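Only one chain comes next, encoded as structure tokens, the form predicted on its own.
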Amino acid sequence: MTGHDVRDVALADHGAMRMEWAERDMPVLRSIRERFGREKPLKGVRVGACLHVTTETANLMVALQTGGADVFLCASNPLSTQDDVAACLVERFDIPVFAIKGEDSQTYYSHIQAVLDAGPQFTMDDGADLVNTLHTERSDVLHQVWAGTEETTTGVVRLRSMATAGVLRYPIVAVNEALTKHLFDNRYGTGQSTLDGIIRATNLLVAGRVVVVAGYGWCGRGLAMRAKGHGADVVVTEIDPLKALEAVMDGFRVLPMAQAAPIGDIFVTATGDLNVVRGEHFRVMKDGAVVANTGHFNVEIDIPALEALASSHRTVRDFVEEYQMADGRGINLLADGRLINLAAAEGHPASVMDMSFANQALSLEYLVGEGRSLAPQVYDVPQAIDQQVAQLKLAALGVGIDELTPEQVEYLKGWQQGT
């Protein structure tokens, strides 16, 4: 496979307008792109990116290209690609893109292979499928990779497992761990965009319904907060006693999934783990229950168990598959259990991805300079980059903050002064 593989390059004009709309709300990335254009810190660098192909990602790719990088892009999820955006990157910016919304698993992995065929020196991943393929199937390319970045929680978990097992071959910066990423993207982005996807897919009124949120990490927190704001009765399920206690203190009911299953109207998994909603839960769910996932992979919902319990199933709306139980109940699975916010909606708003992708761009710049001196481990984003992104975002919002006076600086350094 060479050149590109997108649905239709004739969609480029529409994609360009949507990229422009998103770019207006990404002032931090814009300022970085402008500096990159002057300084060319990525000149001659080959970057293989496996990310959700959205308007925001497209603006990141253009920023990297402006900085001098040769960029090759594939999708990190079969349902998350915006075909017009993929077309625009190919047609307007001559960036090789391999991504088609709704592609099957074979095509998905062939697209990853196409990016690796370019021989990237740096990887930029979302979920670690690119890195995993590189380590298991492409040793011919692996030796020339200097370093990489990882965008999301699931990918960071996978990469840390690789590092612990001693199989990770190059250093990777966990962009997800930046405070300006997970405190904002995961919480505010996921909270809003997940509800957006559910509402677009179902047109259900959230107010008055019982919404069960599985997992109270930063994504779960954001979703629970936004569902409550829509008037839902929110129930949280957890395995971590500290997170469960926090959910209680935040005003939510906390129940085991076995107790939540019979009372829930809408279920959303946000854990990053396997089979969170299982056969025993499907057996007691209400007629008309809606089940969705906002974690990276579609394994959080035990879809084979649902299929085994169902006497039949049918597509009742775009992204809504109704499974008919033997007792007449219907359970509605959204987007084949894949990321509902990207499958049925447009993913996170541009203003929050602005910070996430600013971290990506600056982390890549850092790795171009430092990557070869780092051991093959998973690293946090340097604090200076995190602080810089926050400062740029505040400046773009027109928000000023105080600075410590010299007296205050000295006070904080000392220990002698007491009550």
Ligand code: ADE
Contents of the next structure:
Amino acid sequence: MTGHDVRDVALADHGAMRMEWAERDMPVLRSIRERFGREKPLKGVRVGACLHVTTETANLMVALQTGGADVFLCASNPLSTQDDVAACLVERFDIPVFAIKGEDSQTYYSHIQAVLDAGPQFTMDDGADLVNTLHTERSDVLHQVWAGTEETTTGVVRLRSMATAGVLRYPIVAVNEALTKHLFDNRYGTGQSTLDGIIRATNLLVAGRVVVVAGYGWCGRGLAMRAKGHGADVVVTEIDPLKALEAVMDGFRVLPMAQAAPIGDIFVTATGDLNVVRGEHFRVMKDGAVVANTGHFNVEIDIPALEALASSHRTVRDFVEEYQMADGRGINLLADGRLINLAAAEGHPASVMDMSFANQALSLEYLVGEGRSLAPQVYDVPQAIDQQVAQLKLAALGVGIDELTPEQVEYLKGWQQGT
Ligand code: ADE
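Next block: the form predicted in complex with the ligand, after the form predicted on its own:
Below is the whole assembly, all chains and molecules, this chain first.
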């Protein structure tokens, strides 16, 4: 595959308009792009990116290009691509994009291969499919990769497994681990955009409904908080006693999924693990129950089990598939169990992606500066970058904070002063 592969380049104008709208809410990335334009820290560097192709990602790609990088982009999920944005990057910015919303699995992986064909020196991944394909199928390209970054929790978990197994061949900075990433993107971004996706797909009123949130990590916390704000009766399911306790103290009911299944109206998985909602749960769900996933992969809902239990299924709205049970109940699966916020809505708003992608851009600059000196491990984002992103965001929001007085600095260093 050469050049690009997008739905329709004629969509470029529409994509440009939407990209510009997102850019207005990305002041931190804008300031980095402006500096990159002056300093060109990525000059001549080839970057292979596998990210959700959204307006926010497009602004990141342009920032990297402005810094001097040659960027190649494919989708990190078959359903998350915004076709107008893909067109805009090709037409207006001459960036090779390989991504079409709704592409099948074979096309999805052929697009990853197309990015790898470009021979990237750096990878920028979201979920580690690019890194995985590199390590399992493309040893011809692997040796020339210097380093990479990873955007999401699921990708970091996979990369740490690779590092533990001793198979990871180059260093990767886990952008997800930056506080200015997961405290905002995972929590407020997922919280809002997941509800947005469910509401756009179903147009259901959330108020008064029982919303079951599976998993109380940062994404689950954000989602539970926002569902509560909509007036839902929120039930949390967990496997971790600490997180379960936190959910209880945050004011949520915590139940095992087996007890939540018969009372829930809307189920959302946010765990990163397999078959969280499965046959035994579908069997007892209410007629009309809605089941969605907001985790990275479409493995959290056991769709084969749902298919096996159903006598038939049909599309009742865009992104809503109703499964008919033999006893007459209907169970509605959203977006084929793929991440609902990107499939049925537009993903996280620009304001939080601003910080996530500022971490991406600055981590890449850091890795370019390190050359080939780092060992093949998973690294945290340097703390100075995290601090810088927080400072830039506060400045952009016009929020001032205090500084410690010299007396306070001394007090914190000392141990003699007590009661
Ligand atoms: N992940 C979640 N929301 C996103 C967005 N708007 N752009 C890119 N990646 C995302």
